[in-house]
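Take a look at this single chain, the form predicted alone, given in structure tokens.
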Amino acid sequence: MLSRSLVLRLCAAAPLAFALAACSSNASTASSSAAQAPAGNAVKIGIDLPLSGADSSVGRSTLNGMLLAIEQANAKGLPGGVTLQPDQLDDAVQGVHSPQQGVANARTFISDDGVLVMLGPYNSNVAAAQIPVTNAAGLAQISASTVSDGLTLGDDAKNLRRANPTTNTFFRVSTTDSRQGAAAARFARQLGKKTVYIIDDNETYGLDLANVFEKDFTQLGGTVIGHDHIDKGTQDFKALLTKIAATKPDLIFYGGTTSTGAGLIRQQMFDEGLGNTAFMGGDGIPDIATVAGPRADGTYYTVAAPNADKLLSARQFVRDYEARFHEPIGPYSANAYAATQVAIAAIAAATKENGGKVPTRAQVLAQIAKTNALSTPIGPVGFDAGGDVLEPVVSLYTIKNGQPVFISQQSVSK
């Protein structure tokens, strides 16, 4: 449940054009958890980010994405006269990303029916913990920026989906931790690195990022020294980085995010004698210089989405977004708005299979399944039968002056 003062926060952030409608839905479902469906034929879009803590920035960047794709849809306009209305949630606990919370937060777009598709969550443990109870309920769940392999493939995706086997609910625009891990060991290879010390969170995307990098890293003829797993909430890292100062390595990669021990990492490297030592990871550092500072600089961390500012397709949403909220896209906007499209095209396609009339999230879901080639800022859109993207892409960034400054992508299609 959320907190008066995190209501009032979020309605401060959402934008004007929504700021009565979506604050009012969040007001009501803090406050009660069965919330009644909007009246007539406006449908909601749940939203569930982390929106403050450490991981807030990238947060509120995906979820301007998915702002912007929903006002440009209704100024548009949908069949049936359907309006859409954005219903954000925070999945944020201390300033850390929760599971938990997802969950809750999930259960409450559940259990208002106005609620017809869902977006997010932005970290994979958080997803995985939804999956099972968005699953059982039928609703359609699109992530923009979730990697781990267990979501999509194997018997880890049929786990979560023990409720309802034969129907998928998950879908993402971003690609896998093993195609991502794999294009950062490349990278780490074209940077010159040979040795590597690696570091994880020992949560789900952090584990399995760490382990595909140190297989394609070993692979592509480099040398693992060491890899360590971190417990949670460990604040001093000296103990560690003192004992990977000795061995020297080229470059320390971590698989994790920001929040749970990348950005004091990098910190507490340069009073360890590593300051010069190469530090990379994954999509889940991007805001690291929120935590370290100037001491950011030369991370480099990849993202499974292309790089927006150098997409033909992505040129107007480009110049659109930074009109409408006066900041350059984050990592994962583009992809936000293309989910945020997916989930709009198929409301619109099951509005108008229904007469004109609200769909169910039924008929939402089988349109989604059905997407192909949607015209979207980062390229066409499909999806396989597990609800993964068709067409995946991995870029490689660094951090200058404490800004993102792109290098080059690789597409990792199969």
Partner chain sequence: MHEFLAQLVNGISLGGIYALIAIGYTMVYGIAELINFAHGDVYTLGTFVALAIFGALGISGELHGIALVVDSGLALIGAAVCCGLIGMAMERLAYRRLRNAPRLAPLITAIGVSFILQNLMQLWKGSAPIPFPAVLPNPRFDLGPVSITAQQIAVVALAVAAMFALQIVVTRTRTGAAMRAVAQDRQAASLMGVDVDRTIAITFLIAGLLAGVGGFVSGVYYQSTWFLNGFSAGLKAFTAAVLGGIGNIAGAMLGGFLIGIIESFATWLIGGQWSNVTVFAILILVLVLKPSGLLGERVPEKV
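Condition change, the form predicted alone to the form predicted in complex with its partner chain:
Only one chain is given; partner chains and other molecules are left out.
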């Protein structure tokens, strides 16, 4: 009978497959060649970002910033003849960024001896799941975009590092929500705004930013008329804006990104008679003109970096990026480039220290923690003990004729 012979064949196949599994046990993860230490002096840089689904465009432009830095470093050459090899994994499952997949990817990097440092993730809650794992394994991790305070500050951060409390493995070049929200509140008051209506996208980044803004704006003597959250995937903001129009605020502050609603809200403000009301957000909305078009004019936004016009490295970066990828930079491309520069500088320094041989993860980690005033497109980068940027600066921009115009900057520390 057919089924009987099939069973026999399958039973014979099973132990065979098993033997295969045992032999190739460590070749199982990323790829066939992934787990063996790379040939020669190759060093792998693990990258974890959302590369498919809803976040794929920002994920891709963040990845491109990283790849550009790696390509440039390889072209220039590193000490000890080390070559860098990016290894990117997608942390989106079914189109949604997933902490679960982020951890699976981090473990893949940890299990691969060739990976000395990891870049990413993009989302704060993915980081919150990864940190305990990378902390226990001693793998350094540099994020370009995560903003949640709890990743680096206070008891939350301590809890994430409980496996290895004396070691910090998580660094980020992006600023915290509390720093940016506080700076935005000061800017708003400096612009003479007395009353504000706050909207946020009810996501990690937007909600926290909006909450800090609300607290600080009130402390600085401003009045918060209302604070609303929106649902994911909302396209129609007319009901919300009708409600806001009745309260006549000086300013509408939006915690969130262009994709989660900033562009549509700015656009629909005009339909509800709020076209002349000021609109402001954080570093999630510099690309607002891609959605709101000419109506983006007059939008204010903050960016956690010094004036980009004054930074040579920033202009050079934009030119290089556009020449390499034939598209404008994404909201976190410059951050991603900076984070990668940190990783590369640390690998180079650790290699030197190790007598020109490929260093260990611990050596790279030690060098990253020591990073100080490294020149990047987002200004000089160094880290405090918690993994946050030293002497951070936040700048305020507005959009005129579709172009960003610098207004002022302030240094923030908390």
